[in-house]
Structure formats: C-alpha cells, structure tokens
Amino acid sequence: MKLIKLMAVTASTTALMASAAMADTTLNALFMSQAAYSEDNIKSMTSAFEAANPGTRVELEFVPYEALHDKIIAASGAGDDGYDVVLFDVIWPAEFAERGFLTDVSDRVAADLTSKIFDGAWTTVEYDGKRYGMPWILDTKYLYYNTEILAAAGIETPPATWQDVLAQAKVIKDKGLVEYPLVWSWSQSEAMICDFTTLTAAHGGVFFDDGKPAFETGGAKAALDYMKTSLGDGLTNPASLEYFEEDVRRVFSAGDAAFAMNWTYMNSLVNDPAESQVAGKVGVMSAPGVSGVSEASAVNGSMGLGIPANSPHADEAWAYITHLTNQATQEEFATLSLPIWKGSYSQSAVTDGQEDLVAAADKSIAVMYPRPLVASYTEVSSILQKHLHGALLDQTTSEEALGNAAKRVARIR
C-alpha cells in the first residue's frame, strides 16, 4: 500500500512538474530603438504583461529601424529559434504577406475594435483584405518651430504653406538668427524617404499611376525641387545629408534651428528641460500644404506588430500583442507615442500638456499619405533613396534623378 501511495505521489509529482514546464513559456520580441516608444517605456509595458500572465516571460531585443527589416527576414527561417512578436513598418505588410513571414491574425481581431481605431491605423497591418497584426504606433511627422527665434524674427504666425516655410526661413537667416534655420533627416535612408512623401503629397504628387512609375513629373518632382532650393539657398543644414531623426532632435533641442521636421516622440523631448535647451519655446503643427493644392501633408509612418509564421508560440504571443495595443496601455504612454483609439483623445491622460500635439495629429492622421503599398517596397525605396540624395548633393538634377529611378523602378515591377 505505501509503494502504491508513493509511486501515485511520484506519479503526480512528474505530471505537475510537466504542467508548470508546459506553462512556461518565453517569447522573444523585436523592437526598434528609434523614435516613438523608448526602450523604458516597452519594458515597462513588458513587466505589466509579465506579472498578469506568471507563465510567459519575454524576451525584448532592440535594433536601430535601419536593421529592423532584415532581422525580421534572417529570423523567418531560425524555425521555433526565431521572433514571436515583431514590430513592423507600415511598408512591409505587402512584402510579408507574399512571402509568408506574418501570419495572419484576422480572426483573432474583434470585429467591435474596427471602428474604434483610426482607419489609418489598420492600413499598418492591412494587406490584401488581411490583417497581419494590430496597429501600435500611429505616427506622421510634424513641423516643429522655435517660438523665440520666430518671435525675434517678427514674425507672428507659424507658416501656413510650405512656401511660407522657405520665406520665414529666409527672413530668420537674414537677421542672422542662425545659420541654417532648417533641418531634416536627409541621410540616404528610409527617414529622407519619409519627408519626400510629406512633401510629394503636399504638392499633389504620385508614386505610381495604373502600376506604372509616375514620380519622375508633377508633384514628386516638385517635392524634390523644393529640397534642392532649400539647401541651394543656404536655408536647409546642409549636414542634413547625413542625419537621422535623432540627429534632428538634437540640433533643433540645441536651438540651431527654427524649423525641424520630425515625429510625435520629439514633441516631450525638446520640452524637457533635461533634454533640450529649447523646452517650453516650442510650437508643434501638421506639416503644412501648398497653396492652391493642399492645406495639410503627412506621411503615414505608423507601425504594426506580428507574429512571425515560424512563431510556436502564437497564443501567447497574441496575449502579448493585445496588452501592448490596449487603449489603457497606450493612454499611459501617450507623450512618445500617440494612440491608435479614436476614443483616447478625449482624454485628459492623453491631452494634458500636449493640446498642441493633439490637434496636430487631428490634422495630420486625416491626410496621411502613404509611401508605395508594394512587395518590392524595399527595393523600391532603396533606388530612389540612391537617387534623390544624389540630386540632393547636387551630382543630378530633378529630372534625372527621377527619370532613372523611375527607369530602375519600372523594371523591377
């Protein structure tokens, strides 16, 4: 009887150590280092999650946005050794999808949540009737402005057009108030990318037309001559060739600047006084349009996260996924990153401190203007990077530089 007794204890001994082995699960997640969210802000969001579910721990891993793209297409073929949870650019669901690197989860969406997020959110994860994720971070970059610098410049109103924006500027390096009133993240990158698409959609521009190249005339073309004008005028840092967003951000916080473009996490930065020589002199609007075509501009940066299709943890990564995205997680990091719920911004957590910001984005999230929807995004952006920064150092012009890219670009369609 005791030998019966002992081997069912045993018995039940070995099935609960195999429970607790079975409920332990750890998921390993991407994440950028770059803008939006910081590295604090998702390890606390993290460590909320992890002490409502005991059995899963995660695992966070963050890169620069440069690297994140190739991380996520290295890991797709590690098998359970890859990514359960992936942070993903708005420009790569189609790639993704096509490839079979996201699954998709959209079944695992209440249909009560499509009306309660903006429709520029869902676009981040959307590809071909699917969706690939949830949306998390709904971003554009705005026009940032030094409030003293425009007020020692006498002028009264921020600009309401982009050419505004070079006439204001001109006035400010005119009396010498700095050297170079505008900077940008102009590097041959995804970030310059960014600000030719703002500016193409406030000249009424095209990227593809009938699936056909159309970047090379009308308001691409426009876009990328107003570039050339603002640093040919000696109005636009020429070191901005070679930022990045942070870049920006820095000389912009050092009051090197009157006008910088950049996006939502920059708004709480160049207002800390830790942080920024500038803080409490700063102004914050959509980027504005082109008189006569637009009276707004954006482009859609936001960003989504997925489960990568060689993820054996799906469930809880899921579970991951929805605590990150949750309206109550977001309202609680809004000053980095603004929500994605229509309904957070009537409230005070979101709004307090940043009205500005807000009805910026209530601007800007209605005109968002998206970079080409397209597999072959990446190889897309990477010739038209080659060639806009080298018109940009002035080794081209306008027409060139677009008519080859459109070239290169036609024949990988």
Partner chain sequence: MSAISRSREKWVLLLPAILVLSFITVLPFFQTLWTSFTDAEITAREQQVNWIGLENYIWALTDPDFLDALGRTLYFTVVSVGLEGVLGIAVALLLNQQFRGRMFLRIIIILPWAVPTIVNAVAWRLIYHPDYGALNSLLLQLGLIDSYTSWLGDPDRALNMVILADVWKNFPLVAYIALAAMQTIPGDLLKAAAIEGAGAWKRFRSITLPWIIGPMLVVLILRTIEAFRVFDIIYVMTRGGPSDGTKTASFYVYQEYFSYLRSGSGASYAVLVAGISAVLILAYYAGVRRDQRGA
The other form holds:
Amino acid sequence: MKLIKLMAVTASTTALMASAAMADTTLNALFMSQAAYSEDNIKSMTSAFEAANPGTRVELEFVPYEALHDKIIAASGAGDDGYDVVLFDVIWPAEFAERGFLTDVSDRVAADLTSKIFDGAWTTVEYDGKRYGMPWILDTKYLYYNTEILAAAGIETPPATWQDVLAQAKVIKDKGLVEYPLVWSWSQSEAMICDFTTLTAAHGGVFFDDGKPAFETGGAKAALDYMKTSLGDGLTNPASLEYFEEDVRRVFSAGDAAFAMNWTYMNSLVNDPAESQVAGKVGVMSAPGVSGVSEASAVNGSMGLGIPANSPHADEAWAYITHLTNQATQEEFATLSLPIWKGSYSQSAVTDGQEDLVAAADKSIAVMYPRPLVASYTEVSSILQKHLHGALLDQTTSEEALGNAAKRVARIR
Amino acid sequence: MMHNMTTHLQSKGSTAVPSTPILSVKNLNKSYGDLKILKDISVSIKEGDFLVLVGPSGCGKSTLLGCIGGLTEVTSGHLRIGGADVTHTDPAKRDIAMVFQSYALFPNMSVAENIGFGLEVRKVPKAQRDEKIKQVAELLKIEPLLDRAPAQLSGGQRQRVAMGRALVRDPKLFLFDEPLSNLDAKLRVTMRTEIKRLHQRLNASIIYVTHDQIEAMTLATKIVVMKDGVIQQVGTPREIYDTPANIFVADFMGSPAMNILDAKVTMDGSVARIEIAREDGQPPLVLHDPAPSAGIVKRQGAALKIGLRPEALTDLGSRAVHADQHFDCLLDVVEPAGSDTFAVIRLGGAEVTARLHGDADVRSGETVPICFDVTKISYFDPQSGERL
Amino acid sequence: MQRSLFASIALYSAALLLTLFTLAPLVWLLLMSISSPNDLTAVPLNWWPNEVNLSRYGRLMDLNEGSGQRFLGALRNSLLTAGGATLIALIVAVPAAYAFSRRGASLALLFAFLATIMMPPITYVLPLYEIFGGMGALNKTTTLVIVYSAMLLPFATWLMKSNIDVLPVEIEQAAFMEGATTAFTLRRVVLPLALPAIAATCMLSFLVAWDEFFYALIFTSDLSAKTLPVAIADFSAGRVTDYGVIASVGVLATLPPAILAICFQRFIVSGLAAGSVKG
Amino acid sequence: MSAISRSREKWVLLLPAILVLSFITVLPFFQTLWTSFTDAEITAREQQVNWIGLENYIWALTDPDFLDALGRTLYFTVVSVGLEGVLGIAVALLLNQQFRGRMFLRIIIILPWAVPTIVNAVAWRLIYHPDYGALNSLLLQLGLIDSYTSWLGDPDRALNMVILADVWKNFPLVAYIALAAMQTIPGDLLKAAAIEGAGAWKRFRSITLPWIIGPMLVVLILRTIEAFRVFDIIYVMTRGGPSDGTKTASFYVYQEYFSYLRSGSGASYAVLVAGISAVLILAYYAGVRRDQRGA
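Given the form predicted alone above, what does the protein look like in the form predicted together with its partner chain?
Then the entire complex follows, led off by the chain already shown.
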C-alpha cells in the first residue's frame, strides 16, 4: 500500500516537473565551487538573466573542480536530464571535442568578438579550428606576498626572479617571522600541475616536443628541482602537499605564509577583513621569471562555458552563456575573476581598487603558458601528478620521477 | 445445540456410499534421493474408523501422515479421500484437518481467531464464524479462553484449541500427529480418554500417529504397525495383540513385551510338542499345543521362535486352565507392580517375563510353579521373523 | 565470581578507553558544528567552544538564503531513495526468502544472489549507466531506488531466509491445512511471526542505502536527485572555509541512521545474529 | 500441494527477485565482461567497437600502476578487516563482562557504525587536518609530537590513517556479531572449563573462539567484500593521493572509466577486481574452515 503511495508521489512529482518543463525552459548549469566567481556571484548573474528572459529558469549545480571533468562525462549519458551549460577547463576541449561531448558553437560566436577578447581566452574554447563555447574565466596564477612580513624582514622590493623568492623566503624563515614562508597547492591534483607549469614556463621548459614527452630534462626538470629545493630547505610549507587552492588562501589569510601562488579570486578575498587577517597587507604580482630565461611566468588557467551535446535547449543555453560572458556582466563582477574582454581593463569598474592585480594580469596574460593540448590530457596530467608528487615526497629523485612519468606517458593507449 | 452440532458433524459422512473407503492409500512410495522413507504402502479406512499409525521413531509414520495431509509430496502411488484422487491435491482442497504435535497454534492470533482461521480463509461471514467457534469451544470446554493468546495457555488447553481448530470445519478426515506427546503423563491419559469420547460422539474418521503402543491400543479401531517404511501389520487392536504378524509387531505392541524364545517343535500326532531349553543343565521344559496352526506341521522338527505374552505365564492361583502344563521355575527378579507382579525367568536363551497375581507372595531366587497357557502361543520363523 | 582489584581496574580502564575511542570523533564533530570559526582555527585547538554557534544549522534549514535547498533537497532524495529501495527490496525479498526457506528453492540460487553483491559495484556501473542513460533515466530518484533495491535484495533475502528457517514450520503447515493459500499464509502467519526479522532487515537495508555513494555519484547530477552522501562530498570539497559547516552537515546526516540504530538496536543485532549464526 | 503447482509457486515467489537481479546485476555483469574484450570508449559519437581479445587483460596485468593499486587494496582489506576482527572480538569480550555502565557502552558502540561512510570520511579528514586537525592538537597537547604533522601527506601513512578511520566505523558491527555469538555459549561450558583449571586465554582459545568463529566468518567475509571495493572514503579523504598512495582498485577503475573514458579497458580492470574479490572470499572461507576443523 505504502509502495503504491510512494510511486504515486514519485509519479506526480515527475509529472509536475514535466509540466513545468512544458511551460518554461529549465536549464541545468554546472559550475565549480572554488576559485574564480563565487556561488553568490553566479547566482546574481543568473537572477539577472532570468529577469531578462522570463520563461527560462536556470538550476545551478556546483561541484568541486576535482569532480567537474568526471561529472560532465557522467552527465553526458543523461540525455535530457543532463546539463545544458557546463563550465570546462582549458585543458579539456581537445578531449570533449573529439568525443563529441560539446556542441560546436563556431557559428553562434559573432565574428567581431574575436578581436575584442584576449587570444589566451580564446584558446580555452578552441580545438582544431572550431569553437566549443565562450571563454568566461580568464585566469592565471599570481604570486601573492605579505607586505607586512616582507617589510619586517627588511625586504624592500618583491622578488624579481624565482631565485629571489627562495632567497627572500630564507631571510624570512631565518628571522622566524613565519615557519614556512611559501605555500602552494601541491596536493596530488591539477592544482599542482598548474604551479609546475608556471615554473616550467619560467625555466623555459616544454612538455612535449614533436608529440613526444620532453619534460624529463631542461626547464621542466629545473622546475621540479626548484619545488623540491624549496621543500627540502624548509621554505615551503610541507602541508602544501595536501593543499588545494582554498587551503593556500586560508594559510595566507591567517598570516602564516609570506608568499603564495594562487588564482585571481584570492586577491579580493585576502583583502576582505571578514575573510582574512592580512587584509590590506597583500601584494600581488605576476609570477616571476628566471634570470636569463624569462621575465615573468604564468599558466593558462582559463575556463570556458559550453553546451553539452545532449542538451535539448541549446538556444536558451547559448543565451545564458552569452549573458554570463558579456562585457557588462564580467565588469560588474570583476573582483574574483577578471574579464576576457580587452576593453575591460581600461574601465574603472574593473581596475578600481585592484590596480596592482590588473597590472599583474596585463603582464601575465601576455606570457600565459598552456598545458599540453592533447586529447589524453587528463591522463597525462594524472601521470605527472603521481610522479611529481612522489618526487616532492622524496620518494624518488627528479630524474627518476620525470623519466618514469615520460615512460608512462609514452605508453598511453 | 450440542445435539445439532453433533448431527451436523455426522451428516456429511452418512451421505457417503458405505462401501467407499474414506481414505485409501495405494502403493505409496516416498523417497528422498536414494533414501526410501515409505515403501509400497497400501491401507484404507472406512468412515468412522480411528486408524492409528504406530511404530518406532523413523519408521515413516509421520511421513505417511504428511503424505495423506498433502504436506509431503509423494514419490509414487495414489491417495484417495472420499473416493476422489487427491494424490497431487493441495492440502487445502483435501477436506481434512490436522492436529500437530506442537499444536502449531498461530501465536499472533487469539484462541478464537485460531479456531476460526479455516473459516476466515473460506470467507465464512463473521457471525456464522463466531457461532461455530462458540459451539466448538463449548464442546471442548474452552469457552473462557477464547480471547487469550496461545502463549497464555497451558499445554492441555493448547491441545484443545488445536483440536478445536480441526473440528470447526467439519472435515472428512482428521489427522493427529502425536498430539499427546508434549503433555505430562497424567494429562496424557485424560486427553486420551477425551479424544476417544470425541471420536465416539462425532463418529469422525481419524488417522492418528503415535509411537506409544498403549495409545494405539486404547484409541484405535484399526492399527497400522510400521517399521522402516514398511507396513508390518494392519488389524484391530485385538488382532494385533493376539496374533502379531511377526516378531517385530509382537515385541513392539504390548507392555511388557511379548516373550520370544527359542524352541524346538515336533509333531506328536496332531499335538505340537514344544521343547524349550533351560539353563543349568536342567532338563528341557516341554509344552504341548493341542491345536497348533497349520504352518507348524510343515516345520516340525525345526528350531522355531515362539512368542508368549507375559499373561500366558502365570502363577497357579485361581486361573489354572491348563494345570497340567506347569513347571517349577526359578524367579530371577521379582517386580511387584501393584495390580500385577512381574517375574523374570531364564528360559530358551532369553529373559522371560511372567505376569503373576498382584498379591502373589514370591521373592527373587524362589522357585515357584509357573502355568503356561499354550493356547496363546505364537510361532515365528526364526529367520524371517514371520508368523507361522 | 569475585574479581581481583587489578582485574577491575583493567576492566574499567578498557571500558573507558573504548568509550573515548568510540565517542571522541562524534563529540568532536558535534563540537565543531557549534564552535565559532575562530575556535576551530586556533592552534592548538580550543576544545570547548567559547560560545555556542548554531547559525550553521539555521543556514542548512533555511530554504531561501542559506544552503537549505541543497541540504534539504539532498535529505529528501536520500529519504526517498533509501526508503523506497528498502520497501521494494523487502517486498521482493520476503517471497524469495520464503521460496528458499520453505519451497525448496535451490540454495545454489541463493548463493548466486549473494554472489551479485560480492562483485564490486564498479563491475555493474558502466552498463547500468548506459542502460539508464539510453532510457533517459539518469539523474532520477527512481533509478537509484531500482539500483539500490537490487543492491539490498540479496542480503535482505538471505537475512529473511535465515530468520524464516527458524520459525516453526508446522504453524505454516497448519495454515495450509486450514486451506490458506501461500499468499494468505505469508501475510497472516509468516509475516507477523517474522516481524522482528523484518524490522531488522528494514533497518539494515535502510542504513546501507542511506550510506551508498558510488552509484549516486555517477547517476545523479543535480539537486533533483543527488543524495546526501554526494551532496556532502561536494560540500566538503568546495569553497568552504568554515569547517563547522561541514561538521554540521555531517551531524545532520548522521542523525537519522543513528536514531534508527539506537532505537532498533535489539532488532538489528538479533536479526544479524540469526542471519550469521545460521549462516 | 502438488509437485507441479508447488514448484511453479516457488518460481512465482522467486520471479521478482530474479528479474530485479538479472536486470540490475547479472546482465550488466555480462555486458562488462563482453566490453572487457573490446576497445570500447565513452564517447558521444558513433563508435566502432572492435573485439580485441585479451589485449585489455594483458595490458592491465602489465600495468604496474594497476598492480600497485591492487596491492594497496589488498593491504587495505587485510589490515582493516584484520583489525576490525581483533578489535571487534576484544570489545565483545569486554562487553560480555559484568560491569557498571555496560548497557550504556553496548548502546553507544553502535554509533560509529551508524555514521554514513561519507560523513566518516569527512569527519576524519577534519580530524587529520594538517593545520587545525584535532589529532594534531591532541597529540601536541599531550606532548606526543613536537609540531603539527601532515597525516595524509605521506603515501604510506595516509593509507594507514584511512584504515584507522575505516576501522573506527566498522568495528562495532564485528563486535556486535561476536557478542551475540558469545552470548549463546552455555555458561556451564565456561564454568566447567574454569573448574577444570583452564585459564582465561585457554578458555578463549578452546571454547569461545571456536564457538563464535562461524558467525565471525560471515561478518568478516561481509567486511572483506566491502573493504575490497573501497571507494567512497578514498574519494572524500584523499582522492587517491598522495602520490597515488591511497589509490585503490575501485578508484583506479573509476578513473579508467570516467577520467580516461576507456570503457573496454576499464571493464577488464573491473572484471579482474571482481575476480580477485571472489578468490579472496573463497580463500578466506577455505582457510577458516580448515582452521575450524583443526581446532
């Protein structure tokens, strides 16, 4: 009897949902719940969209970045019950395009936009000459520093090179200002690869050469050695090996680190007294370079919005994407994520109060280095994660780690 | 009321054709894999019969009851109840009722609900159901218990409820599976009498399983003795007692058991001369049976087994029927049992029990004359154990 | 038997240690959920909160402003899936258990049933994903109910079978003799007798379904179907700086099974024991 | 009831269960088995699926990372089930004694088991937190460590820490079964042994243990099945890190499916995991049976 009741309830609920779908369009949109725009930002943007588009509702879903890729895949089989708009990382379009998970939207993108948006942003959504969405988050990792600690250590200028970073950190550590001056997101995750990529770029390294792994030597090895040294010398917080971006922000906000690598979003949050104990004492700059090799370094950590191939509401989804990515929206919410629009960087709405961030962005965007654009990127990355992590944990040497990773990458099916 | 009930319960049976047995079992076999539990069982009972299946545990009597009740699937053979073939019929459709050894009352239902269960299943209207439950409860004197739960009843009360549940539906056939074995000795006797009275009053057809031969003797109109899945003998209690078909039946029925001894039988004209060896070098004891069964004649001169009920070995006392056939015997052990006195004598390579009068003044170690009633002798083939 | 002083001390120390080991993580979770964020990020920790902060519970229950939609939605989905799956599993398992226990259904088949739960879910997940995807049934509570009932079924059958085995068979025979059908006997006789076992099986099944994560992770994608475990996993890995929030979600997600477990402890233990002792 | 109707009824009773299991487990299993011999991938495009024989299996068995993951899973299974068994029996022995507060302890001990696995994982992740974790704070305040430690930052330690969390949640089940079994030991048996002069250990070894071993076997097999498929606690606590130190077989297969999208190869991993799980259970069963006979 109860079963019948339960079934009736389920059925009527389903019917209710179905009838709602008849009357209106409900879009399911998938976002991540860390870095860049906050949930509140996205909710506000969405409310504005819904207000402007009566009849279209947007259900927002937030998952951790670490679950984003798999969630997009898992929902791709869900037919009409999947997502209509998904946030995707710069490293996935190759894979998603080849497997047909994302809708080709090349025809929908107005031609005049190409020149108005940074090239680095466009790479986020492009594969094989086609566009699979709109860039939305133009992001890279910056070097944040605690001005108070630097001052206390007698350091007048922030580091110009990565070597300077270690040197200054050593001074700070020796003076006992903080136990571990450097904090990174080096958990076994994509976050670590982003830092590794930044350092590899700084050291002039490359991932692949002519389709073959080329990271065992040169700049990439130097990058890993650098990471190991900073840990070995006690300059990097050893818990970094467990940290994600949010942990880095927390440690830095608590005043427990002098330097931290993190995304754009941290700038506004570490300067918010409600969130941070170091508000107003934060400097932000492009990640430095390596003397004789580079002036600055950056990883392309941009993300785009696309329409999964199984979405039955591509038009409405595109309208929503257009709304989220348009210049006005982005300028309104420019504190956690900087716009993709070249024109925005001269707008006071964007620059006011974060001039140093915008300056750093100016420099970083120009040197943003891509992670390998291959269809098997997810696997390449996790192989690298494992072996880099092993080296950082002192289980293997840099040579071994990178050599093994290269061998394993070469073996990918 | 009671009168109505009784006639009602009888009415169905009286319409049946008298010659049709109420139950007939034909060549019934039951095996579990290679294990044969019942071997070629054939038996039938008439309306109003009280058939008792008796035998030692493991003899297959309960399995046979299960087959009749439809709780156990038969391997081969036929079952007919009231003329209809029910070999593969649901127990529900055999028009039978069963009283279980454990009573099998529904613990989650009251006494009234228990009794009325079969009627509830048959969707008998509530009022009619209640009326019948009341009649049965009156009959069994359990009216005050109707609202109780089985857990609140004594063993005897549960037994009555179980019978009530069987009676209320007025089935063609009642099955009783060792219904008294869970009761204490005294209650058992009381209930035994009550079941007998019930049977007489309702003239019901009953199949009753027990391992207790006294129950079998007292209740049955017809006894089936079983052993190892085979029927040993079918007969009235008298037939079973007086003319057991084989040594097993002789030994199993009756308490104390029939004495079985070795003897050498020769014919002296029409009289059988029975020579029984005695111990301690005494000369053999010789009995004369003036009217032996025909089978003996062919076997004369052979060593046989003879069976004598203890009551065929008595002291001289008042009942000196064959006063000539008495012999002095050494009483090994004397067991006074009130109404009787039992004495153990060593005869024919066996310990033989004699049944003396209750007031016989004898002691162990004494030698007294024992009178042998030769008319009660049973002869058995020593190899097959079959009656001759 | 009189215990020596030493034995008593050892006994009570062991009991105390066990109490601490059992309760400490739970108490800590509870304390975290009501401590202020500052107390939680002190080094070393402030074990006892300076002030009781219930705001997180408020936010989790708030449908409009806070995380209420997410949390309560997941709670509803969990109740529906675990409840629905338990119900279906029971309805299907009881007749099957009866067939195994009383109708001579081959035990090899029961072992085959059990073998299905011995396989890791990873063996089934992709085909199921494709089947349900093909039917357009992913991201639906009903789908999880079906998958979970299959997951609960073998164990429930086994548990019910072991418990029916020990019921006196003559009572059912009596019912048959009285003319009852199997369905009637099951309903009127077997089920009332097996009530404790059914309660135990229900509780255990509910707890297992409440706990399930893997299928839910892969088959659900939004608030309409996500269950609590998935919601919690998302919750705890995202942008949460206040660990108290995670702790309070944990506390709330633990309450229903904890209350069930304590209230029906006797049933669970006896049901399980009957199952395992009988084998 | 006739043989035919009875056996037909048996199938009627079994039919719903057979249907549910066939569609939700048996068919999918065979589909996985079939897929494991192909090069199928997860894709939204039309794909040509080719039969490639044992290639996936050869690949899987020569994949050192997968073999490592299997080894790790085995370690996790053996250590956590072993600890749960030992701790469970010890706790049951304790709870079988007469002492004040016994009922209270018997009731609260069920609580860890009622905590959902995900909550358990989240709670212990907070407890192990390198900066604000209760474990660090406790050990520091007790003077057992000098500075905060990264409990989940070291590959070997991380797995053991996960095991600890798993044991905490699951020992009550084992303890309950052991206790229930112990309570069925006739008191006379233990008393007689005590009078015969058997010490506590001897009584445990020769009476209690053989008595409870059957039920223990059942519950430990159940736990083994669960432990061998461990996924959720890993997913939440460590996501396989650090340096793959906690990447278990199920996680590996999950990744092969949903991260690398190779369903054919993932299926072969899944079949191997299922096979090993089955072998493990059988070996376990055989081992304890032999031990039971020996004792």
